[in-house]
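We begin with a single chain expressed as structure tokens, specifically the form predicted on its own.
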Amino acid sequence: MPQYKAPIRDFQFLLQDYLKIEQYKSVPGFADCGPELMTPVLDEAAKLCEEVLFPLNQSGDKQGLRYDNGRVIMPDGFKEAYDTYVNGGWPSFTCDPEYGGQGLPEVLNMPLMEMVCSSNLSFGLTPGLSHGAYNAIMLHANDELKKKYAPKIVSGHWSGVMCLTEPQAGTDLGLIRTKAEANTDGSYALTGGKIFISSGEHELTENIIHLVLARLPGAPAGIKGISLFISPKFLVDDNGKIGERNKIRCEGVEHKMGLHASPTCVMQYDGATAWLVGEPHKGMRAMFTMMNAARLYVGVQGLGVAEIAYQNALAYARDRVQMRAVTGAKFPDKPADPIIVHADVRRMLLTMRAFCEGGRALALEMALMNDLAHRHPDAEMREQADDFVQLITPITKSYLTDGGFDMANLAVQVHGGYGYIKEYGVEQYVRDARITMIYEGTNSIQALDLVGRKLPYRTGRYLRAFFHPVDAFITKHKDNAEMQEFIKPLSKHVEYLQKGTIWLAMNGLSNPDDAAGGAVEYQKLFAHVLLAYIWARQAAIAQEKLKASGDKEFFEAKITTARFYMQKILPSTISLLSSLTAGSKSMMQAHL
């Protein structure tokens, strides 16, 4: 049987050590960030993680879902574990207080959203779509709008989805067909169908809020003439009362890899009443405000099902015994010495650590980075920030997704043909993980963001969000003799990023096939180095905290950890740079 432990002293760790978010007292919601507060926090979302969650992930594995004539019943346990969510306060963590939230920044909330994906990824969508939707509406909504649907998301007994794909229209949106007419009362009608619509029914919540793209008549072709509409499953009275049914309707749900407890639904819209969000045709910049928040919790997603792919191989490891240490026996009153002993098994499980460990640190600095975009008084850190996070998105979303399946193979590669067996869980972290890859924009995709819009952009003043701190960080250290197995490899391989960034510039613009041919190289590189830089600043406050702290153990680890890093992974950018340099001729050519 799998188990899950939340990672408190990490998250500790990296909130107090790493970001030092006590720092950021004069910013808007981070007056009470101290221990005082991150410590119940923390172990209460452990609680209600470990306790609460974690139990049904199997038991609604197996169970999955029931369709029944527009009804979606979910497995046993799923609308008391929601509504002890609710109950708790979570939903309403980060957002406006105004409308009923608590107003604390998205950095505190993070590790929540971790634990939540590791112990139920399943659950996790429904509260992760509604924060995406509560977001849309507050940024572009009318105040009308907001004061009718805010509230209900906020306290979590209303839940929120995007409504974005249609069988013709998955990543290119402009090829979508649901249409919206305008009625006389300055609502309008949906007429249309969209599928693989995570959360689009269930009986969670009173209420959902589908936030729908469509065209009106007349509008331009292309995602030029798509607008963003907020349709209620049940409509909504003015005083907030809900009343009859929509004319929404979900036809079924998929049959999926993984996620079975999770609804993807196939929904029809029939003359649905439905009203304008913001103005019309920029339903796009809309929705983008919605998918750039899901690209970090998506990432998340991956995130968290590496942690508890890690923790159930790390166990089992030293748990299973089959042979000697090839230097002699380890344990010589067992019949054989446990499988952590072997070097390629300790390989896997330190690759297995340093994705885990580094990609938190990656994950609470893309959150803290986007509350300072949003929330902090002067306007030069605001757009500081903002271009920090523009920039890292695609990069964050991709490698992390891309981790979590890898390292859930790990996990099951760990535990041989056990791994395999349904019984030991992991491998539903396998087929759990898969669809992040693909959702919210593929990872391809994500690619061809980073080195289409981001780089080039304004140019290249994105890359100095990355490139100045990095420089400053290696100057700092470039004489300190504890950090040179940690700078010296950071520094050449961030020349290395460079000359693939130089290449893709010069190349790029002579032959488009090749900045597209390379993207996803390209993206993988600027991660390995991103996580180097990452690493390195981790090896950097052990050291010091070692000279003064007591918690010998946790700081030796990250050193270990830090140094395997350089070592074993972050080598694996000159073959990266070489592909990238090689361009896209011999694919480009090719007969397929």
Given for the second form:
2 protein chains.
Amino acid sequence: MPQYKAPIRDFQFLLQDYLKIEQYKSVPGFADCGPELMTPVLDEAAKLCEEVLFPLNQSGDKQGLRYDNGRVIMPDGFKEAYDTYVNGGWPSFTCDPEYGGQGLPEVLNMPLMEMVCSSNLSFGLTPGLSHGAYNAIMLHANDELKKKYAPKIVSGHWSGVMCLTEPQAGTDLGLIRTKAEANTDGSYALTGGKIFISSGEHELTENIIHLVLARLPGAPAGIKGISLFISPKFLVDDNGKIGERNKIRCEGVEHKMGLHASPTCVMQYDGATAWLVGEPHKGMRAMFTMMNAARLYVGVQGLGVAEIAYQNALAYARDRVQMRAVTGAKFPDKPADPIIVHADVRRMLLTMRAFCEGGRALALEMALMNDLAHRHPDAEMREQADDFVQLITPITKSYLTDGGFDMANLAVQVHGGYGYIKEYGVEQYVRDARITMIYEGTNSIQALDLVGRKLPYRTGRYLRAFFHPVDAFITKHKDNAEMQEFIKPLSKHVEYLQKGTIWLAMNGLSNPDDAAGGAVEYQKLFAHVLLAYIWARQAAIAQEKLKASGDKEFFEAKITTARFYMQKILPSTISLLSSLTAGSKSMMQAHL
Amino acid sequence: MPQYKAPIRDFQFLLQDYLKIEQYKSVPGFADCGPELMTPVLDEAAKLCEEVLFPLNQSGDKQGLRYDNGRVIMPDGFKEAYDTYVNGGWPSFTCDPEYGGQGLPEVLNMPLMEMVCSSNLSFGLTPGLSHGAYNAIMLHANDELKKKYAPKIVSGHWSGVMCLTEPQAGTDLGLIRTKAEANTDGSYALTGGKIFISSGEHELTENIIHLVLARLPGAPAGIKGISLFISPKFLVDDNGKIGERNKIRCEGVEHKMGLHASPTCVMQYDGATAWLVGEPHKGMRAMFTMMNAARLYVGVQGLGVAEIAYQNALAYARDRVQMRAVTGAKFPDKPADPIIVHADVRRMLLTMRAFCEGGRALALEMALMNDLAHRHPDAEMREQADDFVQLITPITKSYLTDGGFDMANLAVQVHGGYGYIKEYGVEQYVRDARITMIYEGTNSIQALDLVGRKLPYRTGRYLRAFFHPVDAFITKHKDNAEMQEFIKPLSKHVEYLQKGTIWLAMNGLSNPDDAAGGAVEYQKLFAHVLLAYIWARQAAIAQEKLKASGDKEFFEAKITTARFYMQKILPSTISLLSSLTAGSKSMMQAHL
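Moving on from the form predicted on its own, please list the structure of the form predicted in complex with another copy of the chain.
Once more the chain from above appears, this time first in line as the rest of the complex follows.
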């Protein structure tokens, strides 16, 4: 019953008009990023998601996985869908051409990421995590390991998984106990248990390459004593041929609220053969280098769920007739008006539209900035982009995942009682989205990262990567009459954000609990102001485009949504600032 | 793995010190409401919920129901638990002694209602809806029908169900098509289908008494043409003996996000024998007389879920060690500190505590007001209490159910990854609570009731039932130095509420979309100020009690929670006022 149509027009607008990615033609990988490449890529990705992945989303949730004595059997159709994904060349899209990749930028891959998350989030985790493992190998492994493992992960015939969490070590990876002991041949033997390992076991791929955090003998306590290892499910000989089974076993899969078609595995390593990746005790540092990309990807999971939730809520609201408009019947020939005439239903739908289109702009911009931070030939440009990525990543992860869950819930609310029934599909979005606020660092951890690490970095250098362009934008449009309805609230709320930032700087040092206790509120405040900036820019472009005529409905909708955002969503900042600056005393003194 | 302990101490405080129910000894039913009755009632109810209902909550969710050719088979243990509930006399607690009831007030039954919702919400729906059916019969049926059906519902040996919704008629009951045609013997034949009928079929009771909305031939269109009928699953002879099966059949049960142990039935009436309850075409009026009690009960469902979510989040936060406090290790002998030391975890826990204890005070006060509105010997007192009930009911339903869901989500967040795993129990609370924001009138419908019906009623008469006592309270404490931290924010935010109310009065008439589009925001604004009033009163009592010494920890906690509420939660009103007064133009002009 649910439906999905990829938001191609919005992707085109954001890539071409908002980010103007053609200006980066000189950056490696961007040379072909014009419409002649973009259009077929978007169309093919849309076709894959709409026709192959989406039809398996509800059936995968219903059927779920089967665990059988170490094996994990995926729901019907998932293996075939994965093969289609691989045959389309999608795993290699952004990978290094030297290892079989296509070398294209992340920003051009981002639409696919979102579409996969919309159409089948459970499915998406396997290739998503595999790409993370690829990054870890490429950034930290030696050439021998790279040559052995990277090409097959790039092609998608093997998958990679990240194995971090243990029962006693979730947020606090310093408590990891899995140990690695040297064998005589330069390899290591891994012993220990890991939990919550997404795609830790399945039969979608010929081999699964585990990247495992573990301790070497005599390693320092805490996170400074953790090393990264690579350990394949099947050992691989020097010719790249798969050999005997390694001592890695899946002990079970978790029964979860959602993501029923994604195996969350309990893994046991009983002297599994492994190789060190990077230097001893530098495993956490290796994790950190991949963190921004991983967190952006989890944010996009929230965005993807929000988009499909919005599409279905909109379709339902257009179709369902119930009650009359408060200003009089709009469809007197029908037994009642479609519920889309009701102001409160429109409020919910516009909240979703503002989130999806604003969040999409944010996700694409972050992908572009990640690209520029890594690929731009000019060191200063790389640094500027990286500053932005460092600051905005925790906000992106938390905003998009909090919002993904909230929007899925709004879709349920728009559906009324039908929203609670599995057949209608929207309740699954709530259940699937819920974990995104937790994994890859809970949204509280994101807030602590923002407030504790990113704000103070070199006396606020990262902050300038946000405030400088915002100031420039405000200045540019300060005399533009038709932009006043966007520039005025943006300026006002930027001031609130500055007040909050100064309050944190003044109080956080002397009382770290004030910073930690207000971090989530500050993060939300920042996100709202960031989105106001994004919406003001979308409105400015839409106004220009309207003058040039063409696609009037699309650009007018951008302006209407920007207006709704400024009037109805942005005001949350005022309360957040007030709560933030109330400090942590009432929380810390309470007996709990 | 989850746990539940009934919050007896808080019930005692609220009944004795906050509501001072002993002052109502002269009101019928209240005579015995002193500690000598209250203590054993609370203890017995707690025992039932902790030991009988709670152990079936997770297993019921996991096992779910079985539908078999018209039959509905409940999860293991539910029949035995229901029998225990009946044998304890709980169904008859507040019922009319003339029909076998105990005649006790709703306010004394409210703790049981909450505890049942905490310990097993699915279980609670059957007796909860049965009580609603009892009310409908008592208020609207003739003596013959009352004598036939009420006593067995009072004893719990039969249950009652409310049958309103049809596929095309949910919020809009005017669209109902089920028809009732007169038989020759004074009975009617019901024909039509109903959906979403909670407890519509099961084998917990010997008989199920259906209260069905249907149309008589030639009835006016819309809600003015709907009549109420009573139709038993098994026909009953004049001696009260159960006879042949009526033409009522359950065609299936819905597969839902949550409440897996509560049958949500598709019912078919194929000429089912029925009797008219009340006058022809006055069925909706009959529904309205029961609505306040029903909505309060659904609100308590949200509260109950929030309480058990809070208890489990608190227990987990005390137990789980992960990371060190930002101000330095608090438990240096442990591998890490328990997460309860972290300010943000405390923020989540205190948000939950403030919601549960504030919401409980609200629910009990509403129950008392309902009692007084019906039972007080003085007509003026009845009217005053009824005014309060009319105004505050939609706020109570929406605040407690929105919050129930939000608090369940916070409990998941406190649990981190474990919160997503079924075994830990908290994700069930999210799924179970979700429907409460929808049924018995969605929370948007509550807001429209508040703004469209309750505010304008007799030029704002209902509003005075709130603002007058608040003003009196503020005046009473205006020179009390230690109350200033509560009185000042309360006064300030009451002003915001007044501003919002005036804005609605000024704009809502000329543009009904402004009222309808801002109704949800206004409802939330009102709820926050109402809770500020509740917390200020709890703080005032706690300060008095502390002077008298005794139970220091309990009363200090009340003050701390009140302080947290004022500083960290109440500020949301500012943003809500701003969004509300932005009006509906941006929503109504958007092309959707």
